[in-house]
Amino acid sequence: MRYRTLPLAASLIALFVAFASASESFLSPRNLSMLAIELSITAVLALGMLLVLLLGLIDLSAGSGVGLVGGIASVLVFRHDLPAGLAMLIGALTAIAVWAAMGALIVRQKMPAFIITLGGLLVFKGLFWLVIRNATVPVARGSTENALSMLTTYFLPRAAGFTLAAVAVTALLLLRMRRRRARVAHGLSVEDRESFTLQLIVTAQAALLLLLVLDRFRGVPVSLVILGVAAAAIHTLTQHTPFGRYLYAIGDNPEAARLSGIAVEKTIVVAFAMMGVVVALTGCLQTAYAGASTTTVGDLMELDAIAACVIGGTSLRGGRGSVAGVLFGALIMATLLNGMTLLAVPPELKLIARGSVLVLAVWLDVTLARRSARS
């Protein structure tokens, strides 16, 4: 990872400046506060990414999934009158069921991850082209908005928005206090008083500039704390519980995961269960975002996620990853996505670059993994 963390830093101040210098609405309150929601779609779908890619698998079928669901969430509250959040339910809880039986049939039959997700995509694309009936399908009806389109367009009031960073903020200071005192408890090395205490007031400032900078244009979004949520949530669970562990075990070595009792093809399905949590969520965050839902909703959004992991610092075959680094990834992709859009990068330029990117987040894993194991 060290080898990994100074190209990826200076790589995102390259970006930033690149793109402040050919613009200068780059740096506005506005765009940045734009570019804190396509982060915060882009990373959440990135996170659910993790849980399979720390299985040595992968999901081709993500993107399909979101402009699935998210079709399926406009198409009830636009023509059938459901009320919102029991539109968003009915396609989390189809997208869960979906993802599941993908991960049975893969832990099942023996199918490789690889063909039953590209199958995937082109089934559900099929299948949401149908249920919009290629037309372009509102999120609500005239002005009224509705919990769905809530998903991009709330912003949080100012009080809220620094109260929840405090809360944040703090919450962090407690965690990483206790495992400091952990690591110090079983005899393991702890970084040095000065630095720990560094790293959180940079930490503290960090989200306070956010803050500030959200502030001037309507505050935080509400995407932005659905990412802390998810964040989090994917954290604890990677890291603080036993299934966390048994991913990265089946990641690593799946026969002796197997040997060890770790029942390898029910969490396989319960993390495609997951999978398909995200994938749902992501589609509301996706077609509000968008505004409506169209047949280009989530194209090639998996690339977008996968790409985001691997420079991150997941492994494409398994048992590494972590959700700083899928942050960090997402960050640098969200950034270039937004910072192509503002300048009205021609879309076949933005291909090559989006694909360009991809090929050389799998060169640096690759390379970094041969480098690791010469150490």
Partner chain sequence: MTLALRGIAKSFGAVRALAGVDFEARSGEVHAICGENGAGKSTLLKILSGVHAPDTGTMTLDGKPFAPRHVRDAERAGLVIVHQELALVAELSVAENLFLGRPLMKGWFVDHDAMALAAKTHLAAVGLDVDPLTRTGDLSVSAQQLVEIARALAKNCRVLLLDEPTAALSQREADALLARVRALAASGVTCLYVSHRIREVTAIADRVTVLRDGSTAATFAKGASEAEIVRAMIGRDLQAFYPRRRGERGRAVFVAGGLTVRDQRGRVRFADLRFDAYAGEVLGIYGALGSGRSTLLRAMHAREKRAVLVPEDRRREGLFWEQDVDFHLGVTRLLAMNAFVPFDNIAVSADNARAMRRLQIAAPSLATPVSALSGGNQQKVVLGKALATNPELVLLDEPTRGVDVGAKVEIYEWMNALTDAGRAVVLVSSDVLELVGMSDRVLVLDQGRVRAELTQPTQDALLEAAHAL
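With the form predicted on its own in hand, show me what the form predicted together with the partner chain looks like.
For this one, just the chain is written down, with no partner chains and no other molecules.
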């Protein structure tokens, strides 16, 4: 990350400055709140993609899956009058089963993940269109709200938002300080006190700034809370559980992992099932944000997720990547998309920009990896 932090921070600031000077409303409380919601959606999917990329695999079907799960949930709610919670649960169970099946195909039949998920991209899109019958299916009837539609329209009440933020930041700071003390007690190396303290202060300040900005619109969006929970869960999973460490081992060197006694195939299937959970969650979030399930929901989202991961330092060859990096990469991608939409950039140019950023991110990754290998 050392080599990446600076160029990444610079490009994020450059994006903010460029969009802010091109459009007055970019820094408006309303737009920044929208950006927070869009970031939540992009980042949740990217966090799932991280699990797959760490293994050295890829999931090209995620975007189609997002559309499909959102379609299933909307149809169940709008056409069949199911409660939104149950509809989402059915969508999620479907996604888990389908993704676990793709994982099983990859390990049992030894087919490349690239091909399986490329097939999935087309198949799921077709299924999606069948499910919604090529129509627009709203996430709620008339002007009512339900659990599905509220995913991106509900904001926490002021007091609840501030309390939650305070609890979350305090817990984070306490955890980090406790870990540092434990490392010192065991005689392990720690970063020096100044930079550690500085990090804590910057984190607390960033949280406060975010809170103040969000408060000027309607408060903390519930989708941001979902992102927080997802990020904490995936961070814990990847860094603090044996399963997470196996992801790194398998992605780095599957043969060595197998010889070390790691259950490579089981790990891959479980990771794909987890990707199914994430796809389902993103599907509900993205469809709710669009207000309705339409044929274009989820288009190209897998590429944004991959770009976010790679920008954040995840290696496409597997074995390297972190939640913090992915969040940063997702912020850059979400900002780029939000700003371009705000400036009414024509769709053809948006496509070109997204593609260029993806290629640029991979180029940056390769170059930086080479440079850090040399040092």
